[in-house]
Protein chains: 2
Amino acid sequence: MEKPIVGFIGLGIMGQPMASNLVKAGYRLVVFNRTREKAEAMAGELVQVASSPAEVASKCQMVITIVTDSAAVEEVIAGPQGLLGAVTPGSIIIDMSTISPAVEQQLDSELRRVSATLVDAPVSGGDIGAQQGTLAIMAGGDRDAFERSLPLFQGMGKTITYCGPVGSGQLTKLCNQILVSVNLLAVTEAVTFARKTGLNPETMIEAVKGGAAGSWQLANLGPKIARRDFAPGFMIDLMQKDLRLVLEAAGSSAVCLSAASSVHQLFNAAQAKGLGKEGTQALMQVVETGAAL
Amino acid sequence: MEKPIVGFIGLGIMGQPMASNLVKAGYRLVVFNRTREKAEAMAGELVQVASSPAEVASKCQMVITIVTDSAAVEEVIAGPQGLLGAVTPGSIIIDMSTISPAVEQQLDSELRRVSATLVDAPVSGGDIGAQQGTLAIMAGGDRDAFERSLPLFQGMGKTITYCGPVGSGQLTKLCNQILVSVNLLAVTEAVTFARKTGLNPETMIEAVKGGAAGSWQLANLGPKIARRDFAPGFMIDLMQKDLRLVLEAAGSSAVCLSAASSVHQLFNAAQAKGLGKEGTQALMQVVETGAAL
């Protein structure tokens, strides 16, 4: 089966390597980026640069978007010069941004009026996962639209999960962020306890990481916290954006999230200390001072 | 080098298989248990039953204890008929119970007055780890006493870590329990969020467990929580005992543990609902009702 020409909107830290991986996988792309230079940098035999999302939609029946936030996705899809104005019946818009599940559902309704559909497919794995094509991709939407999107996902990621109707990808990503941030809080408390009671935190981590206390956060960020390396893998400012989505969705569904809410407040304290551009592990700098809820 | 005759006090769910593994490793034992029948059940060519801890101390220069709590360890070591009354100079008492670090330090001082020493070496890995000889062992005490104890540890466990001076094993175990319980809280919040927003919790777990959200608690207790299997691997009542030790030590060292303290209170709520003998994952039954701090 011939590969479709794929639209790709948003060539940031995540989008650029993801788009490159699709080219490596043999796809021709039509790309759009708000800052046009980033699109021009990719232009070539297989990559054509468009002047608007609408132009992308007019040329491609499968369009991937990965932009900053809910407002940016709304602009790209439903704004002036957005995809909606030019999308053809049968098109699939695959939004890989991390945004509000409710916004995805709303945009899907609008796309359905013109016989198109939306698949929400946020990712985890960071810029390194994007570069190496090892992202986890959590997708929601029509099962059929998911199946048609699967070859594209396989060009960009490794663990690809169909999670349910539209919005389910985002909801799954939010579960991911609850786990990431609360597990990180656990690590900061354990390292603080270790240090203040006279243990060597790195020895403690080695002793416990292989058992029931083990986590990705402990194994990967624990040693950084112990040696006070706060350089960003994933920035606190970005985690806060995601935790706001968590708490917004929790509010809509009357879910009480005591720990996720606490860690959001502790990250607020970190931002107040000017740590927003540091890695999430800089949460340590709040926890060790005795901040609590 | 000839293997020493080893004293072993406490033949409960953990102690009995640990003692059996030492016999399999070729050690002769002198055992004592408060309920004598459990000791008699092990008696044989390699296992002699003693009538008191003092009798054990009179026959062995290396004695392992693994009993319920701080009071039980104090009774076995410093009580009437305790080890202290009969211990010979150069003896090493290895306490593998999970108890207060401060109590271990106090008992070590008392043992030093008779030229003996204490190694605190609590374990993690549960009854299955005890049976399979795959326990993690976190040890504190004299470095030399640790080295002399190492062959015994190798007969009972896999990951064996020297953590520092006496009490350091217990402090490391308490770090382990902070991580275990707060990671579990993260899992219960993520599963609650998933279920109440319409996701299939098991699909969510599969989607995220391989990445930055991953943990032992998620991979092992997550699916049990999703299918509401609350049978005990590790009972809430026992976790509460350990969290009390965590908060006591945190109080002594002025460490503020917001999340560990919250999870202790939520386990209090679980105990109030009659769930103390259920597995720790029954925390879900509190979190899903919206209890919070």
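Rigid core (definition): largest C-alpha set, two forms, superposition within 1.5 Å. None of the values given here were measured: they were computed from a predicted structure. Residue numbers count along the first chain shown, from 1. First, how it differs from the form predicted alone.
Hinge location among A145, K173, L245, F32 for the rigid parts moving between these two forms, by C-alpha fit switching from one part to the other: K173. Rigid-body analysis of C-alpha superpositions between these two forms gives a rotation of the smaller part of 13 degrees.
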Given for the second form:
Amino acid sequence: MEKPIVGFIGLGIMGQPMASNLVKAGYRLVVFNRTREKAEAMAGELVQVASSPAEVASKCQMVITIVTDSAAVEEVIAGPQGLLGAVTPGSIIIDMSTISPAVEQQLDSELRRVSATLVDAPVSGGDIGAQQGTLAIMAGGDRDAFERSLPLFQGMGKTITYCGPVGSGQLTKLCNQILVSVNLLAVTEAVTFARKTGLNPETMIEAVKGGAAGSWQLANLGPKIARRDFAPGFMIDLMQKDLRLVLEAAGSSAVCLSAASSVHQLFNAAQAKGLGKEGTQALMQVVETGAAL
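Could you please show the structure of the form predicted alone, as a counterpart to the form predicted together with another copy of the chain just displayed?
A single chain, with no partners or molecules, comes next.
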């Protein structure tokens, strides 16, 4: 069976390697990026560059979006040059951004009016997972649309889970971000404690990562923290966007998230220090300052 032509919108730190993995899997793509140079860098026999999201929708019945925030997704799907104005009946829009679950539900309603549907499928695994094609993908939406999207997910990820109706993927991703951010705080505190008590932080990480304290954050970001490598795989500004979504959803559901609230405040301090564009592991710079007081 011939593979469909796939639209791909958003070629940033995550999107570009994800799109490249689809090309490696044999898919032809029609791509769009707000900064056109990033799209043109991918142009080739299997990749065509579009001038707008609407052009992507006119050429593809399956379109993946992965952009910065809720407003960006709304613009891509429902804006003046958005997918909604050119989408054809039976199309599936797969949003792999991390945004508000309520926004995904509203956009799905708008797409259904033109006989299309939305699958919200945010990802976890960072730039490393995007490059290696080992992302965790958590999807919400119509079950049939999920099944039709599954071959695409398999080209980009390793752990693929159907979580329920539209919005469920985003809610699952927010659970993921609670775990990631709070665990990252624990890693930064452990590295700070090791350094200030005379231990070699990298030796400490090797000693504990295979036991009960082991985690993705410790294994992948722990050594970077120990080396003071704060280059972004996932930026503090983006994590703060996600934590705001977490706390907004928690507030509307009367859920107390004291640990997530605390790490959100520490990331606020990091942003105040001008670290918003650094990797999330730069939280270390706030933790170690507090430890020195």
